[in-house]
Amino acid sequence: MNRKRLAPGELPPGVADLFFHAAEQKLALEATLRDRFTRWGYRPVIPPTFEYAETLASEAGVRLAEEMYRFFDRDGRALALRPDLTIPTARIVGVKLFDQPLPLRFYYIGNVFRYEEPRAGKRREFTQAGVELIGAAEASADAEVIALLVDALQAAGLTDFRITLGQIGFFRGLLAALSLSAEAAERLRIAVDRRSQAELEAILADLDGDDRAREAIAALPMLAGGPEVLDEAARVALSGEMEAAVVNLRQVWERLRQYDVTDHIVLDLAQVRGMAYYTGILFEAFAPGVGFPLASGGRYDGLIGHFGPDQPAVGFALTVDRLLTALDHQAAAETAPLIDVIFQDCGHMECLSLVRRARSLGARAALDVLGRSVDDLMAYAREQGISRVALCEGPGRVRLMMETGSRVIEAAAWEEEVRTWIG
């Protein structure tokens, strides 16, 4: 088998060096969420880098348990690179914590590593921040991990960012309330997931069912938003179940609200991610400039039964060098100049004054110095988002584009044109 040679340094795929102010940088952020975590009454935990596979895949899910990077040892006992923290954290509570007072409170900082695409926003090692509170079944509990995750990213510095909160407890009582087969149902998940109308509008036409059924699942795409979608949420309930799931949502958001994080928060009943893994809310976070959630986090209480005795909890990871990505996007946003007008460079003195005018009235005014020619001018002034570009039409005299129009600007009327943009 013939193999690409390795050029001097080269790392594999998926992985990245960080050096000078990108390490100085990570490092001030991980403080940052360590001291915040530290203030709510969370503890560290530091499992270990890597387990016997069996323990790390027992409730992993496929996809992740199939994403782990295993290894032997040599007494030819599977071993796995961890692939989240939540699993070993559940499994020192289950193991050697069963016995201590409740609530556990524990927090973590550590490398991960999945063996999946690496494409942006996704490395195959990566570094997870992030909470598990344990032994509390509460509303409470779960409204304190979502609020302590908003205090997190506002601590960071991050303004723009939201978080969409659901209950697979609705969608689970759903699926009971139908008696789907095992194929019909993922098909529904599937279609609900991409909140496809066409795929739901085809298993509508399949479905032997009445009518309340058929307005469960037709609404189940559009129960997203404030709190008035609990009220549409519990219209179209089948039973008990996913009654109990708006319920609890509804506790959930009044607890945030006391928070004062609503603001950041967008309900959404038709999050059904982490079917096999959650049990109750479930809830990511988005940032502009990030294709992929910041965080997840959920209730998942029949993990930590699977080491010792049964415990409810609920938590979250955070995926740090996505924060990173998505604080880089906002400075670049925060700080990219604004420029009022870009002005076609002609040569004549006398429209090199008109920019010379502008610039000392206030105004914002950039010279292409690149020669483009007008098309490229205008197409990067749309890219820019520059609103006006100045035009020549002869010594001291431009037109000027907008996206309303143009019209021709005479030297003498310049100045009192430049003051209508500046206030």
The other form holds:
2 protein chains.
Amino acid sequence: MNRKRLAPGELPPGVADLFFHAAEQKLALEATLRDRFTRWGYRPVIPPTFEYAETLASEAGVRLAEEMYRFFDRDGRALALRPDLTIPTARIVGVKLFDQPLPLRFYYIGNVFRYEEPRAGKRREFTQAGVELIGAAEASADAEVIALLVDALQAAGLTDFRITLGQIGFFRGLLAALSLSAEAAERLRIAVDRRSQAELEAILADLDGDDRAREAIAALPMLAGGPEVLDEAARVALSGEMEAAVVNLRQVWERLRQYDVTDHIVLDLAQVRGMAYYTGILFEAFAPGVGFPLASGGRYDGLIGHFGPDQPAVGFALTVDRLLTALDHQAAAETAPLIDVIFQDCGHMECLSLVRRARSLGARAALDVLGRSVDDLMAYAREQGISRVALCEGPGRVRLMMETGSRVIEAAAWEEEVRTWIG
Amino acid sequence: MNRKRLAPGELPPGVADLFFHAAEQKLALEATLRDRFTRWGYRPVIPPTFEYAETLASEAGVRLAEEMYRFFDRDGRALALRPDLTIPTARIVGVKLFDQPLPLRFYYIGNVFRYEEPRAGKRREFTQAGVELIGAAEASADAEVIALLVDALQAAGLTDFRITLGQIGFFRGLLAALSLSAEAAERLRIAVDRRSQAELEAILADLDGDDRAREAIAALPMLAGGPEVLDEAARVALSGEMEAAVVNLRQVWERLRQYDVTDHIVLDLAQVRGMAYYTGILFEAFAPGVGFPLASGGRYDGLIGHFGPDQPAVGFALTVDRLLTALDHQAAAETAPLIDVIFQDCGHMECLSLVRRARSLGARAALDVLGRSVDDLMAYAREQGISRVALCEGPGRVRLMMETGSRVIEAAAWEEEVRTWIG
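Write the structure block of the form predicted together with another copy of the chain for the protein whose form predicted on its own appears above.
Now the complete complex, all chains and molecules, led by this one.
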């Protein structure tokens, strides 16, 4: 193989060194998460870093199994670095703890390893902190782990995040009612996952199903929002399985309302990722500044039975490194905005004069030198915590876009306006 | 390969699951160690779990390199699970932190991986907690890490432990003065490591050296104890290098006396393990109930220079799992002894009558049903915290062996004796 020589001490792609403040920050976050999990009655589980590949692959699903780092023990058996901690925990419960009083509440904080093409935020070694609530099939158990996730994220200091919550039974029921081929079912799943109206319409055009089925499919991408989507979901449900999924989700939502965390929850019946694994609710947490889910979880009543007596189970795994990124992003956004206004660069001398007068009054006024579109400029301002964007409405006349709405300001009123910003 | 089928969920040898109390205990111990390291001004370093095998093997020495778990990245490069955390820390310092103000104080707590034949206490995955003090060549730096080790072990709750402290320069100087072949030098090193008088005498018989050299070699295994051994070591030193080692050790000892930790330290000039690695002091910590060192460390001024500018460095690595074993052993020994006396099983009816009378008075009296030798029985009693061993001195007459000495008790005085035990 023709490869460049390694620089001394070069690291492989996808892994990192942490030291000084970054290491301290991570350890402090882990301690906070540990503390929250403990307060909810969860106890630690520490599985080995590697074990037999066939144990880890058994239920991991094709994608996770392909991503495992495999190697050989000296007796020739295939080992693998754990790609998650849910499967080892399920193994421990199934093999060693099947006679324990239920429910069992476990948490873990540990590193997992997946061979992935390095992209932003995708490491090959990363730290997961998660919980598993085992032996309870009720909606209250579903709601507990979601409420615990909210509590953990808040304890970590994250304020702006949302959790999308679905129920795989709704989509499973739809597939069953349609009696699609496996291939057509997967095509539908991908279209729903992408919320692609065009792909869905193409599928509908090929479909023999009756009008109710067509209506249910077409409705799916719209079934996202507050509890009102459950009424609509119940209306389009084609079967007992679909109705049961809606009832379950209604119960979970009601419980989350009691936990007072629904501000962070968005119901989403079109959430269909991880279908091979989950058997009930499924959810993902997102925060600004991180392109991948911070956490994902759901109910997987079929996993523990692979290793011992069947047990219902629900849990989540939070990626600590991504949470750190979200917290960094939030800290950057929370620092006092360094810029009071950013101007679209229209080229009018009269508009440039507004910029100059703002500066002379003591305001921090910047010009967009990248020629961004209005949307991009607005997105940039939001991301940077810049509270005003000035869009040209003609020479010396700007529309000030603010969080609270927009106003057109004439040149004559400009100084008065600027003085209100700088107190 | 002909192999038995894995049981569902079977673990590979040398790795373990921890959960419930055992997991909590380990996390609590790690938190305690982290706290101590932090109080001494050490900051965390978190290297990746795996990196390029050639980086890890570069300075690991033949044995550690052979024990590494190796596997391949998808680009064909050889990776390995870290067999220790000193080498990755040295890499980080050499490559990334060479321009930082000195000294640098780092600690780590993380898992390491070594392929070893499973024996009692030898795992293939285990947790190391350690420190590295980088950029200080002084005896005060040597003393700091030893005093920190004492503090950490005490904070963990361990009371009974000893640290053997040597200086590899003394033995290196001896080898240099003798101009031995590499083979003869290694033979000598092994004999010294084993403290084998017979092997040493065989080596001395083959040796051409002068009387002073012979005297130094013969003295080596005896150079263990308190600071008085330094006088003897100085007396037999053959060269400036040997004298410098003794001076360094005297300075370290003096500093450890100021730290008030010399109760736990045993000087040992015959400590010659890890010679390939260490360049100055070297030490190991031991505790009852654990057959391997709890911790080992020393000065390694040549390691960081492999990755960047040379730096003096001293540190230790403590095996958390072994410390847990030592703490368990101590807790078992500290529980009130459940047996007041254990009798040698002599078969005399009159002696058995003493056992019966002790029991009827309320004492807890056991008979050794394994027919152990006196030495084995005494060792067993010590280990189990049994405070009296009754050895037969003829029918109805026993010698009571106690920590404070021994006494012969006649049958007539037996009841009076037993009453003193049970208060």
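A quick note: this is a predicted structure, and the numbers were derived from the prediction, not measured. Residue numbers count along the first chain shown, from 1. Only the largest set of C-alpha atoms that superpose within 1.5 Å between the two forms is called the rigid core.
> After the core is matched up, is the C-alpha of Arg250 off by 2 Å or more between the two forms?
Shift of 2 Å or more: no.
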